[in-house]
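First, one chain by itself in structure tokens, the form predicted alone.
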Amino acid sequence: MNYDDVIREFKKGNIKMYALDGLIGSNKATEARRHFLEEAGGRKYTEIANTSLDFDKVCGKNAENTIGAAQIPMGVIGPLMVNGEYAKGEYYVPLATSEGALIASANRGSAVITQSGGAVARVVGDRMTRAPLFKVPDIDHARMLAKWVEENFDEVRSISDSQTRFTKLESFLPFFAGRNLFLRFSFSTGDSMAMNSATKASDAIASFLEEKFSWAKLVSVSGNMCVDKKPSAVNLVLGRGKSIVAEALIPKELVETKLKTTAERMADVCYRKIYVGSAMAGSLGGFNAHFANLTAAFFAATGQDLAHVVEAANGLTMMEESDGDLYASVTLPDVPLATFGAGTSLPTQKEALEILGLYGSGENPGDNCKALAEILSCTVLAGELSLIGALASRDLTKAHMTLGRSKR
């Protein structure tokens, strides 16, 4: 069929939307699907069409049934001084958001950190997890299977590691619930987030165990003990993806001149809002002011999986007065990140990573992604400092009315 024949049959309903890519290529299929919606809606969607994306490269990798692209404003904060093990120096950090005042607020926090000599950042954990769920006859069989995996871990690791080049099995933890056995596998993943690789490796392990133990039946390669794209206590405690801590000591003078308040007042707001308020609300892991704001903007700019914001938003902010100065820290135990693969290769997101000097895999696999994690943690710290400072000085409403309101 030629192009005209395909479009004719598509309009008649004889060809499904998803089938167009294989018949006329994804660039033309994108245009055809959009024109179909334009005819149905009686208007042109010129802004959705306005994109530099090559859908022949995008479809099947980043999206399906494409009709164009969504644009999000991107700004930059900085210079942000990061004193990490992998990220060292001053960085301009791209953030993509539609929330007015967010970038300006984070930029203020960035200036405070940099003028204080920078924030110390450390990656304290690095693991991607997948937890296959097995149905077994009883608890004794569950214990038997878990014990066999423990005693033969080298054999299990060899099965896993044969599936992918950079994703390597590091450890596992069993969890028992009646006839259900969850095996939570933890992998190192280099510069990729590698959820698909972890799934592939876990599936190979599960198939091997099913064949060896006929009474063990795989229910799901993901048993929700991973825990992927959901808030959870287990990830808060054990960590997932990158686990990161950033801290800074802000001199009294900067707290007073830049944040317009005092260390004592900020520490009080942090304690009463973040810990008492969150406890009263029954918050699950979100003992912070607004991790989600900065992680979402950072993820959108750098091509991360946006659904992982629900994990990255879990974490702790702490502030203490120290001889008039302010000690501030953020702990992010559950941040899946990548500098290689998936959304990081999209043109805009690739350029954003290039601003940071962190696109792709570094000389030592994994170093770029750890550097990205350190920069993210300092960015989140900047956001927490600025917001809690604004609350302490009672400037939050004024800032949002100035920068965040629609002009009518």
The other form holds:
There are 4 protein chains.
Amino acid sequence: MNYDDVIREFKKGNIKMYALDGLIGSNKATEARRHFLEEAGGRKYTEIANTSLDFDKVCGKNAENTIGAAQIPMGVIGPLMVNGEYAKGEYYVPLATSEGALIASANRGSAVITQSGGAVARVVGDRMTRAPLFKVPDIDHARMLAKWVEENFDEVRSISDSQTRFTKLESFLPFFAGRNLFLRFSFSTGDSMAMNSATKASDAIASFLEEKFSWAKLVSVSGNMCVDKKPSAVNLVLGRGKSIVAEALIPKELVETKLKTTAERMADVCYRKIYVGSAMAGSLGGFNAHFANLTAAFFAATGQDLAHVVEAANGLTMMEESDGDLYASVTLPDVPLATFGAGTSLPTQKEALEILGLYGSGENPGDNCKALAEILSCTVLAGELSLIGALASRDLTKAHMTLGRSKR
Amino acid sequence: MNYDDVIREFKKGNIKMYALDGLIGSNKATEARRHFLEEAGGRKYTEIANTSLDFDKVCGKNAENTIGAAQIPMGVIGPLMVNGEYAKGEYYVPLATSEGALIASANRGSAVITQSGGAVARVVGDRMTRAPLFKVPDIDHARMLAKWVEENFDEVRSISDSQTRFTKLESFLPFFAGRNLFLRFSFSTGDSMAMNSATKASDAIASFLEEKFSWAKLVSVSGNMCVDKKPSAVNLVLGRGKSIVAEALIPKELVETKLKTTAERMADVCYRKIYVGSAMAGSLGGFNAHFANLTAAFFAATGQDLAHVVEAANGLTMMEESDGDLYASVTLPDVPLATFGAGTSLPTQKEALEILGLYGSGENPGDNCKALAEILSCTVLAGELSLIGALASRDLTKAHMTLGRSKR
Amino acid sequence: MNYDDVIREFKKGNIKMYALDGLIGSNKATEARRHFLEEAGGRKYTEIANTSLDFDKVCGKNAENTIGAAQIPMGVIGPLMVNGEYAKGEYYVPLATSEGALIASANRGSAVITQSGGAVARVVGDRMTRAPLFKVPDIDHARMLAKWVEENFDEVRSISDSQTRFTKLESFLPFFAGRNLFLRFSFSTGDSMAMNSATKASDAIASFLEEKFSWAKLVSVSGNMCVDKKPSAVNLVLGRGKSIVAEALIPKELVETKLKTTAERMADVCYRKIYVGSAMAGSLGGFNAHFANLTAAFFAATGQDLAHVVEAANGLTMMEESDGDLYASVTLPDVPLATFGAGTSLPTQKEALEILGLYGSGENPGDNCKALAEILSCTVLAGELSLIGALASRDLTKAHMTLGRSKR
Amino acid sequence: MNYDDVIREFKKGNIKMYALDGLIGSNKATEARRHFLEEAGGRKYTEIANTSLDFDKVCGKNAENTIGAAQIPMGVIGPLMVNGEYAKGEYYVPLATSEGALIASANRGSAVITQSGGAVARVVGDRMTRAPLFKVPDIDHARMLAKWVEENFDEVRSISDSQTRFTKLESFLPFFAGRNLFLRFSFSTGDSMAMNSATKASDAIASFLEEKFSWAKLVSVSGNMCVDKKPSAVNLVLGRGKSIVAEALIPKELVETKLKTTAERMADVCYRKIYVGSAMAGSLGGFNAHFANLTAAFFAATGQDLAHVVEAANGLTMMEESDGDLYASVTLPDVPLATFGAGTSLPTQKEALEILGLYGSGENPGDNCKALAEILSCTVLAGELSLIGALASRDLTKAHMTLGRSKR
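Next up, the form predicted in complex with a further copy of the same chain. The previous block was the form predicted alone.
Next comes the full complex, and the chain you just saw is listed first.
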């Protein structure tokens, strides 16, 4: 069929939306789908249309049934001084958001960090996980299967390795629940986020085990103990993606002049709001002020999987008075990240990573992604410092106002 | 200073990035900041630059320190038949994502729903919350303060009302923790997400209380019992934003022909993966397959706050065999949403809402946003159906392969 | 049959253990069962036999298939100065435990409290809950059922009232999950713990609703949202049993002379161990040092349901430096308690309550039980003070030792 | 001083309660303290006095400030057929409780299990844990300390070994939180519960590390990541004490004749109540019906630490229909247990263990305690079967009643 025939049949309903790409290419299919919606809606979607994305590259890889693109404003904070093992120096960090004041606030925190000589950032854990779930006849079979995997881990690893290039099986943990067995596999990932390759490897291992042990039945290649994109304790305890800590010592003077408060007050707000408050709220892992805001904006800018914000929102913020100065740290146990693959190669996202000098893989695979993790953690720290500072100083301001008023 | 002077001083470091907007306007400031980064990086960021956003409108309202925009591919699923109280009929639902296969998968689920006659969707709860935290001298003062607010709630409500237009204080709950008191205020919100207006109103109430009771000291206008953008039980139990349920009965034939499996198998995968798996993972609220994927893509397309994906990822999926048919439901207790304000008025996001016919506020304020909630819940249901179906059928496929092989 | 015949047939296996009571009375049945075990084991169980319990009263009411009694050492702490609304004055608090050092440690904390002028204790919430679970055809039926109960609450209350004497239905909350509906009923309870009467009342309501609405099917009179004897967030957020706060201000001198440390150190241990530690552990509600130790010993002594220790272990301890003094508080949201009924009327447990002057119901039903709650909370506070103090001073001791050593 | 002098001075308040033991021995001190309370209360506490405990043995080891003993009725269930690796055969299981119907209900479950050929029980994990918490200067020192322990684990183990006889250090996991480091040590324990020896060993290791690394400051030998007697995810995920699974296949006929229901109905109650209900309740680990009831009664009878019921209440119950039969299992990840030491050697508790043939340590240390774990898990399974069965059959009964009524 030629283009006009396809469009005609599509309008008649004889061709499905998703079938257009195969017939006329994704760029034209994108246009056709959008036109279809425009006719239905009686209006033009010119803004969604306004994109330089090449859908022939995008479709299948990043999206399907495309009609154009969403645009989210991108700004930067910086210079942010990062004293990492992989990221060293001052960075301008791109953030994409539609929430006013977020970037401005983080920029203030960034300035405080940089003027304090920067924040130390360390990647203390690094792995992607998948946990296939098997139903077996009984607990003894579950133990037998777990034991076999443990004793034949080299063979299992070789099955995994045959499936993937950068993603390498490192270890596993078995979890028993009646006649269900979860095998939580941990992979090293290089610079990619590696969810897909971890799934592929896990699937191959599962198929192998199913074939070897006819009584073992794969229920799901993901048994919700991985845990991908859901709140969970297992990720908090064992970590997933990058586990990162950032910390800075903010001198007394900076706390007072830039944040308009004191270390003691910030420590008090942190203790009452973040620890007592989140404990009262029944929070599991959410002992921070707004990790999610910064990670969401960072993820949107740099092409990370936005659903992973669920995991990255977990972690602890600490603010402590230390001889008048402020010790501040953020601990993020569960941040899936990539500088390579998936959303990172989309045009604007690639450029955002280039602003950081971290697009793709470098000489030592994995280093770029760890550097990105370090920068993210310092960005999150900047966000916490600014928000807790604002809350603490409001308090101070109020106190002054009240004092002033009472004098009148 | 004229433009050239400003740029020169900026390059010298005498003008801060964020100060440019006030001097040369945000559109030129955006360009200037981007050029600065381009010079530093020795490359052009033409894709980030490629946006029709009017930064004079965006800056301050949606972002600061802008340099351009991030573009995320947008596709649609549909027609998705929604049998809501507010949304009735077939919809094409825009989703923005960089994760391949997600839209295609949800589209399959959508087709199954629509061919089954649609999904029923109900908003079972609707409120925005803020919980200021007060430090008081002791538990008796905490009780006194809580009691006063209870007994003088009309006065408290009028303070709130004076601050906001659509956001109205409805109720409150006090929570005691030693000499700390949390007052969790619940607001009705119309069509806006209302986090900011709820904060403004809470701040006014808090200031009033601080002034009235000199011994009451506001620690933070958000005491982490709200809970905004963090994992928590209180939102799961009491709800936040929209609380939504969607359900559909998928006939046996459709399960078999479209999802290539059976209701019984899907129910088994759901039970073992979602309930046993998430229980084992120590999940609080994450009893689903991938709510976060669908909500993240829906949020990015329609201008919601991406950090709220953390909350929207909570909820329960149920798949049950019912005389051979499949009963499927999703329950989402905590979905902040808007059709009005913040990110919804950005150009592409506005158009995405227009595709749904739900941009802004209609005749009955609040109805558009509830309709959006209903559509979202059906979209999430589509995603769950497709993924659980795929997991269950893989299993079936494997069984067939094994059977076939054993015959040889 | 006469006694000898019964025993002969029992030994032959023709009479079941549990059938003995009906034939020869529980006291003789207890003996017969014990003898049976003694013959099987080839030894005597004289210690288990050594009890003055009257099994004709005990069996059916407190236990079945009895063979004797377990003895747990009982000690006291005190005098403990309690400044409650219901309990006022100095108390000797009975504790039954087999864990050495626990009573001694709590006694030290008690002395510190009493020398500080006592602890303030307040019951900030009081209710027993049961949450029947209904399966209904769909979400609309779930809403209809919840709405009917709301609109006809007086009728529902009268059904409840017809079943119980002291336990009165106060309110309810509906929770929706697909086509499941949980109705969480809250009851006032007087001086009994009221789990059984709350169950009875809930069962009557459920039967009524099932009959009225033929499509409503009771799945379980307890739908695990009550929540009885299981870890949960709903109890933490909404409270269950007695919700209690106790607090004390310990003067600097007492912290130093009795606890051998400083308020600052205790606050630091509390912050790092209880807040950072429990946050890291993924604790839901367990933000304390050892609530469970004190409540278990208190429960065993006073005849509470030992399984309720699971609920009573939840709560927050706060230790804060306040001008050199120590502010300490405990918040217990979920403590089922009784001074009347069930285990409280067993001989030793009754006496333990009499030591506190709180056995049974007094003039104002409910007051005794609230007084008991106040005393318990101060006992728990004593335990926290002593343990955190010991941890903080060990630290101090070590510092001194190291200093001393370094001088040599 | 002679006895009369001591008593006189004690009554005058010149001798403290706890000082009596050193002066007149614990048996007389127990009497003196009780008399003191009797005089204060104006009544006799003859029941508390009625004990054959030798307080000269008890005091210091199991309790202090003793005044007598609490008596809790003890019954048995059985014969319970246990198909364990360590416990094989039929057992009569002692349970001490004051809650009527519990033993009778469990006994019904026990009969069902035994008539089905018994339950399989397996200990899938076994360790005691302690997690000292160190404050260090910064994250790099935290990593350095963790790394040193890892690289010098043999040396660390030898320090531990020098402190304890049966408790042996097996492994450790480091957890990073800003400048705090938790070292979670795991020990094998033989037949004792080993909390005290694990603490002693951890303390010795901590002292060693503090001395070796002057910048490492022990905050607490227990940093709440152990986690002892508090709700937590880390124990759920990594296990603590005994991790146990028990399972049984109950034939269709037995479900119908003994439990008066069907496997299908029991599976449905289990799914809706235990999984949907506990998920809705925000339960972390409490995916069961009433583990706490059975473990509390088992613990009280056999001399376990009652506060550990908090941990033992965690776990999953599964009930699944399997060709008409019922597959039932319980998974308990976190059950601290002993057959040796602490409360197990008290007279009645020792006899209770002797009824099971499991007092103390046998030829292979650790085997008795594992056998006890297996029996406990089957007891818990019995409790779950009976309760879920009762809930399911009530439902059935109601259905019959309704049917019957509608026929009239």
